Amino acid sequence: MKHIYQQGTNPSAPVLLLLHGTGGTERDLLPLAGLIDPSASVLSVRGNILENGMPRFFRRLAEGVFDEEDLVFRTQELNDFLDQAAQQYGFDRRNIVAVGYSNGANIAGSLLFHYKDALRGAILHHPMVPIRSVPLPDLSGVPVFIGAGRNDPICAPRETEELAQLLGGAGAQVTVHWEAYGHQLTQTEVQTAAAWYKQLFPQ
């Protein structure tokens, strides 16, 4: 998978896995990593799917309607890539915190839904429920931050609440932060996520 790896100065800090939104690239979320933990190593990945020329992490059938077969395949592809990247770059595979926005948040959520210990934690900006047909693994002790918009036309508040309930039901430690805006990523949401990270992953 096309990606950027930046070695951090703190080898014990989580590796920040950056996952862009539809039409983004592996460079989009690099500024977020600097705000969240400037000492952490960063692995920023570009989605392997193109939709009308726009990179994505998995296919969709329509707005908000996921191609579940492709989602499962691409989630395994990303999980396998993380295994390979950990060996290639010499970081702890069990010490990855995902930071995803929109489509990237959905693939990060799918990693949590499908693979126990795939992520140590996750910051999900404007995610949806990735899939409803699988039993979740035990997510006890996995902290998850969800940033959501009360007026998000793509991800309705009830979708956010369902995702939080599903993750919490599997044992994850879920924090939901609401903004009064739509699907865009706001500065206050980013700052709140960074403060959450610093509290949950002190260095």
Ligand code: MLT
Second form
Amino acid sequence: MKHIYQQGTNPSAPVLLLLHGTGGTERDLLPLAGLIDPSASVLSVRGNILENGMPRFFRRLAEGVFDEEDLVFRTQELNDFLDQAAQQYGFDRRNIVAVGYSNGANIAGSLLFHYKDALRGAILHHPMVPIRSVPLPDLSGVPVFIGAGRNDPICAPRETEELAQLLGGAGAQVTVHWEAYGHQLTQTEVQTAAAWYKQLFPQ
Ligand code: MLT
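If the structure you just shared is the form predicted on its own, then what does the corresponding form predicted together with this ligand look like?
Full complex below, order starting with the chain above.
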């Protein structure tokens, strides 16, 4: 997959896996990594799908209606890519924390839904429930930050609550942060996520 890898100065810090929103690229979330942990290595990936020229991580049939077959396929593709990148760059495959926004948060959520050890933790900015038909693996002890908007037209608050319940039911340690706004990523949400991260993964 097209990506950027930046070697960090702290080899024991988690590798930050950055996953952009629809129409974004692997450059979009690089500033977030600097805020979360400037000493961490960064693996920022571009989604393999193009929707009218806009990169995405999986196909959708309509706004908010996912192509589940493609979602499952693309989730496996990303998981396999993470195995390969860990070998290529020599980092610990079990020490990856995802940071995703919107479509990127949805594929990160799908990694959690499908694979037990895909991620050590995740920051999900404005995620949806990626799929409803799969039993979740044991996610005991996996910390997940969810940033959501009370007025998000793409992800209604009840879907955020459903996602938190599904992940929490599988054992994940879920923190939900609410903003009063819509689907956009706000500075306070980003800062709250960075503070959450620093508490859970002390540098
Ligand atoms: C999606 O994955 O389709 C998102 O939730 C919405 C978007 O990326 O625009």
